[in-house]
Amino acid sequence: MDLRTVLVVGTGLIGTSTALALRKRGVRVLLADRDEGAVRLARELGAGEEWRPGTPQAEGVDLAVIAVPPAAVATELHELQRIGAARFYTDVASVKGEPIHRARQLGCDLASYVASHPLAGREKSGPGAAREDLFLGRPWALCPTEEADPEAKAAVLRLIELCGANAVEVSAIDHDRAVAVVSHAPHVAASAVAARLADATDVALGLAGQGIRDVTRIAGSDPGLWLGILSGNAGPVAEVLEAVANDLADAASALRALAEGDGTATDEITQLLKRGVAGHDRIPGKHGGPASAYAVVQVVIGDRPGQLARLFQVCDEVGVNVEDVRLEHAPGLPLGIAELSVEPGAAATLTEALHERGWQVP
């Protein structure tokens, strides 16, 4: 199905990123948001033009993308359908069961509506954090109900294709259980760890390394936004957190016993750590298959403009593809460590080339 005009309602991170991705593919995009400042910024970023209901400009919309918090999806859908804003409708909220249930209660037309959810995001929010490539290669869940019209589903599939994502069809119930495990509960867990830092000593914070930054990165997201997400998926998230809490309680008991001289307590801790490794190894790799084992080349890099570009230029010159990169800054010093993940067979070639060009490779 061809999408010529798309209405995006809600110009936050996901809505504006969707608009930017569509604009890049030549789709006409109309923007709407109760926050006039957000619409203005999204428009200035090139995400589209402001939607004015009831005008000739607003006619002929193929698909409306509802990018509002989960609790507001059904109400927004009902209002948009009431005025006939578009032929078909979808939403991009990270919870699916509750919005669909509420839409039924309100009497929404479920034939023209197909719920969806792009599994992408950032710890930052708002249109200023939007990126046109946010969804590139990412899974995008598609949750059609029994009432969904095949044309409505085709329209949403085309949206996903235009945004560069990979469609994954799943029921709303299975979706909510899945994101509780891979997204929602981990966010709460990260917040619980980060909360310990609020009262940490300056000495502890001065010793903070990349590990604590990795574990707590997502804890910096908007609490109000996440309260809405967690409220809409409360049951499945609670189940996951209860299981995590049991593991942590058992680990704490074992560590307490170990501190008191019980050497056998290490067995329980070891088992949890091994289970963690097994779970980590199941996370898909960058192309969706099994995660690859890469070699890591560490390079000392100055905190100056152009350093990363120079580093990647060396990789290009010797034909080494960088599968992933991570930067770790040295506190108090104008330098850091760039960790380049490459295929194991390419590590020696890259290391030698970097040495020859004067880079410090520990």
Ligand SMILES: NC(=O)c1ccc[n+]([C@@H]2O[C@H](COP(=O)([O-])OP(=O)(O)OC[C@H]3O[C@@H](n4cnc5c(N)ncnc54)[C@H](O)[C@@H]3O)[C@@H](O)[C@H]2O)c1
Given for the second form:
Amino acid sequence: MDLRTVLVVGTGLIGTSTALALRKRGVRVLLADRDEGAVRLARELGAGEEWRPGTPQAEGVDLAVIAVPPAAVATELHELQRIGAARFYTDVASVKGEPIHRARQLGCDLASYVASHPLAGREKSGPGAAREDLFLGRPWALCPTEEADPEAKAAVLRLIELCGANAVEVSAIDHDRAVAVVSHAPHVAASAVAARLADATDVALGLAGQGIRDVTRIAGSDPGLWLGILSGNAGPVAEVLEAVANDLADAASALRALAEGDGTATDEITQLLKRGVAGHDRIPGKHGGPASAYAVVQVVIGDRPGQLARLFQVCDEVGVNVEDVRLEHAPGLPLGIAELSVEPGAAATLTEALHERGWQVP
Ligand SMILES: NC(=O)c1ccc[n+]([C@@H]2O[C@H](COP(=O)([O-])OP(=O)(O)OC[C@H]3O[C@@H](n4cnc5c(N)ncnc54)[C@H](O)[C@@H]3O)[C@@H](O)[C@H]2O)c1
Ligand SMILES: O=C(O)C(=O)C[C@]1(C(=O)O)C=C[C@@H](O)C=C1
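To test you: the structure above is the form predicted on its own. What is the structure of the form predicted in complex with this ligand?
Below is the entire complex, every chain and molecule, led by the chain shown above.
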């Protein structure tokens, strides 16, 4: 099904990112938000034109994308359907069971509505944080109910395709249980780790490396939005967190025993660390493919302009694709380490080429 005109309601991070991706593919996009500033900024960023309901401009909308906090989805859907804003409707909320349940309670038309959720985001909110490439290669769940019209599902599949994401059809209940494991409980765990930093000494913070940044990045997200997400999926998230809390409690007891001289306690710690490696290795690679263990080539770089560009130039010269890059700054030193993730077979070529050109590869 072709999408010629899409209405985006809620022009924050996800709504504006969706709008930008659609604009890039030539779709006409109309923008609405209860915050006028958010619509204005989205428009200035090139995400589309402001929606003027009741005028000829607002006619012929194929799909409305509701990108507001989870608790506001059903009321927004109800209101949009009441005025006949679009032919089909979807939302992008991070929980699916609760909004569908409330939509049913409010008497929304479930034939023209297919709930969805892109598994891509950032720890920042608002249109200013939007990226047109946010969804590229990412999973995007869709949860059609049994009432859903196949054409509504086709419209949402087309939206997902236009945004460059990979559609994953799943029931709302399975979706909510799944994201409790891969998104919602990890978020709370990251917050708990980051909360330790509130009282950390300046010495400790001065020693912060990439590890703590990796583990806590998502803890910087909007607490209001996340309270809504966690409240909408409370049972499944509590279940996962109870299991995590058990592992942490066992690890703490084992370390306490070790500190008191019981050498056998290392077994318990080793088991947890090994289970962690096994779990980590199961995370699929880019574009949803099988887990891919990239080789990491570390390079010492000076804190001077143009260093990274020179480094990428070498990769280009030897035809090595950089899958990911990470920078680690040494506090107080004019040096840092660039970690380049490459296919395992390409690591030796790149290392040799860097050595030959005088780069320090530890
Ligand atoms: N942040 C993420 O990483 C992420 C990822 C995937 C999905 N989501 C989901 O996307 C939705 C939007 O999240 P976001 O990160 O873009 O948040 P955001 O705070 O950046 O944007 C939300 C926007 O919705 C507007 N809004 C709030 N209530 C409204 C209402 N009743 N009517 C119209 N506009 C309203 C706000 O003014 C704001 O501009 C949420 O349901 C969230 O669960 C978020
Ligand atoms: O990467 C981030 O910053 C996210 O917030 C992404 C993330 C996730 O957990 O993967 C968070 C919540 C959304 O519902 C979807 C994606």
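Computed from a predicted structure; not experimentally measured. Numbering follows the first chain given and starts at 1. The term rigid core refers to the most C-alpha atoms you can superpose between the two forms while keeping them within 1.5 Å.
Summarising the core-aligned comparison between the two forms, the C-alpha atom of Glu356 is found to shift 4.0 Å.
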